[in-house]
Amino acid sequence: MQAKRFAVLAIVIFWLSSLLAAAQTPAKGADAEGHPWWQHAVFYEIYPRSFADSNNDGVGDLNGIASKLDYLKALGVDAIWITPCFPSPQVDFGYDVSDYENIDPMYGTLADFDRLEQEASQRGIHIILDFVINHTSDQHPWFLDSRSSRTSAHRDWYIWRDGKGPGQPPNNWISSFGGSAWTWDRKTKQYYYHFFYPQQPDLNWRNPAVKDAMFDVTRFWYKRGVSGFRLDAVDTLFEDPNLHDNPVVAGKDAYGDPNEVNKYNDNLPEVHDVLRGLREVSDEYNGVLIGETWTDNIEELNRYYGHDHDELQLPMDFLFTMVNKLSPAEFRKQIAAVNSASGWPTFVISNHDIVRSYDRYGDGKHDDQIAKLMAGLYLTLRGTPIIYYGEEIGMKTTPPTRREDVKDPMGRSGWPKEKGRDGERTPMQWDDSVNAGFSKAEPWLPVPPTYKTHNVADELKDPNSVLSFYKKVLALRHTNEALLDGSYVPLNESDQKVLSYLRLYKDQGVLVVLNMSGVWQKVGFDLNKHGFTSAESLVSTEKSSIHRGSGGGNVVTLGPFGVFIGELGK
């Protein structure tokens, strides 16, 4: 009996010490203070169309993605973000997709993709895919059987339905590309949905058969190794059954259709549970979902974190990507609007559908150091920062300048007004060898003439170029953990022409200065009610400087369009 009460006992007590030491063990990916690990990383967006031809067929593919993975550690990045790469008719390059598990032969093979997981995995950084849940190909074999007949085993995987008469659609929506949003089907006299373009049928998520197939393929590239998806148009996944008209305003759009307000084929609310589900199957595997969420408001961005934080861990804050000009209370607006949120910020300032930020910033004549003022104000602020790549070489946006130039259909069908998104896509320059070093052959676009004096070997040489301030800053922002997990204080609220902050955490701070005009100007810093007395320079540009001031504050000079990051003090 008593050997048995001290069995029991021990028992007890492992069961005990395993509880505790559970309880003080980091989840899976974790750090040591229970971090997620994607809440620490730096994620880097790349077009694998432009980044590098390894084949010389000048088109980029996996291989040359894998050859650039030591550029991409040294720069800083812990993850990165592939735009589609799987067997595609490329109507709209690769957001039309019609087979999920496997990679499209432009880009390589299954073996090359698992040979770069496994390349980047040794160099701890995740691979994150583009995982298109709106809609597929109107190549993929569901949509070819479900156009095969009323009866098809996948017609309710798709959007089909009858018009109101004859040649008239179900209803007025227009397609995001321009035209009716509806197809004409000749076999089978019915019309199918597409939000975008007709080559892009919509998927039907109220089917549970679509949607137990689409997490499906999540799985199958989560045992592959990938560390989760962006999640590509995911508010318009839902469609109102009833099909109601959406409210028409004044004006026409760039394709010559009235404007609408797409109240009923966007942003509804059972998008939220199929954000659920694919959230369920992500922790699974300790993976991360990126939303590509417009929104209209903080309020509506906040929806997409979850009430109980189980949809997307980074849902993208594009209200940041539009202020579009150089204002220090906008930016504090937007600040502290997405601060308020109830989630972890992520911070985006350029993408493959966006006018690069180098354009959009830039005078023409300070643009390298505004793009070094940009990367000093995204990369230092509380959130996830997401670079899109040449961002950090300050490549600009080169559009065509003639119709037969344009590749994108969406420049293609609005020429001249809208142009397309060739120009945010062009190759990334490398070095100023032949087409920029991305490719031997003639490359799918165009490489810019700026390639001469932007490129990454040149720019690895000067320590005053944009590429060189981007290492920098990562750099310190890797190891610095004020601007890993500290708070986010603004400074001189009133001040029109400067940005400032303070990123405290617990007896460590950072101070944050940036001159967003094109003239000198000097910033008197009181630090005491924050606990500190003076800042030292961490990261910070040619021309500025910080010292003490004659009532004993602190003062920074800022050169036209300077950044000052410091360390606090006491």
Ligand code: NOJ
Contents of the next structure:
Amino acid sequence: MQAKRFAVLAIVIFWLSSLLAAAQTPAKGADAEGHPWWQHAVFYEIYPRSFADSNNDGVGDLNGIASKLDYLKALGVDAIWITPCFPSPQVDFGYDVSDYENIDPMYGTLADFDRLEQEASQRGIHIILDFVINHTSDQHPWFLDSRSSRTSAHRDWYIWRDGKGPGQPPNNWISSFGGSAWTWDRKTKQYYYHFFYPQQPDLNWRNPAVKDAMFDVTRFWYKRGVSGFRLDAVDTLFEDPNLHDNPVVAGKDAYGDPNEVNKYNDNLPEVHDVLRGLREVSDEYNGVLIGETWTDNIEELNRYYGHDHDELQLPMDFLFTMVNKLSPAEFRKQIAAVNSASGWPTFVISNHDIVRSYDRYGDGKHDDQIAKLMAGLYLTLRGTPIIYYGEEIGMKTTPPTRREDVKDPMGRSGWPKEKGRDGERTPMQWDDSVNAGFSKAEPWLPVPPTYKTHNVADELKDPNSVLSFYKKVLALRHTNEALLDGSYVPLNESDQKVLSYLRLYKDQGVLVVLNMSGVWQKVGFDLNKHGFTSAESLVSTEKSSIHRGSGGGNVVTLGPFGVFIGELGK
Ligand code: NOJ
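Show the form predicted in complex with this ligand, please, because up to now only the form predicted alone has appeared in this conversation.
First the chain shown before, then all remaining chains and molecules of the complex.
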């Protein structure tokens, strides 16, 4: 009896101590305090066509990226997200994938990918691939089989429907790139559905075989060493099976189609089941899932984290990205909103689909200063930043001026209202030599004239360049615990010109003050309330400074669009 009791006690003690040990052992890849690697990482988006061209054919490639890893490391990048580099007819420049488990010859080979992965990992840089899950290319073998006959093995891998009547698509849904979202297939006499171009047929995620095949794609790449995926167009994975017409609202879009609310083909709740499944696979490999999550409000964004934190770790907050004016009040509102969500915020200020931040916020007079101001903002907030290539040197959006020069198909069909996305995809500006050092051949898109004044080589030499400012802020962010993990505390919330906040972690704190106006500003702070007495500059723009005010508080002085980032002292 005694022995039995002893045995039970021993089992209980063993169970409790292993529970305790599990609680104390950080998850794989997390730091001693349990912060996962992606929470401290700085991500960098690379549009491979435009980053660096190693074989001088005018289009960037994987070896080109490999040749720039030292630059990225020195900048302070911990993870690169490469937009799709898989075999593709390139109708949507890679977002039309015809083979998910290979590399497009234009970008290199699988061996090049493996070498890039090894070289990146030697430098502690993670690789994130872009996973186009809503649709494939119409040249993908799955779709070729699907369209070959109504009884083909892959027929139900896509969305096929009869029309409403002769020449009439199944419903009124409009493709986001213009025209009906349904294309008639003469051979099998049915329509197939595509949220984007007709060459991008939507997968049928209600078919479990699609799910299995796509989940296996992620396994394929995890096993090759990738650290996660940016999931493309997650909101459009499912459609109403009854194909209800979408509500039509007033006006027409850039393509001349009626404006619609995507009530029945966007944001359906089933999306979350797929994300949970992808997360399960991802967790097996300690991966991270980043979402292209366009949302109307923070509640919608919040849902992408998953009810039990079991969906995306990093759903991008485009509500923040879409604050298109330097308004402290607007930014305050969005930052507070995303901080109220249940997961870790993800900040971007531009990407390959939207006009660069330089143009959205620039006033034509203080553009470089404003580029530094934006860096001072998204790189010091509580959250993970994703830098779009070229933002760090102040690259400008340079759209084509003639329709015949447009490469992005949506720019040709939407011209002149919609000029497409070429302007934000121009070649990276490495130096002031021919083609900005991107390629010896004529680049696939023209290099903007600004390469003479804004390029990596020159900016590295200039301590006051946008690039030098990015490097300083990123270096600080990597070592400063308050910036990495601290809470966000807004200050002076009625100030219409200056955005100020604290980042507080344990007994440390950082004060960030951002002048969003073109005139000098003096701002007073009472730091005592937060347990501090002073602040000392860590990284600031040239004209910013701090001094004691006559009433004992601290006063920060900032030049036009100036930045002050200071360490709080007791
Ligand atoms: C979002 C991507 O970012 C964009 O470039 C692409 O055209 C669409 N999804 C379709 O894949």
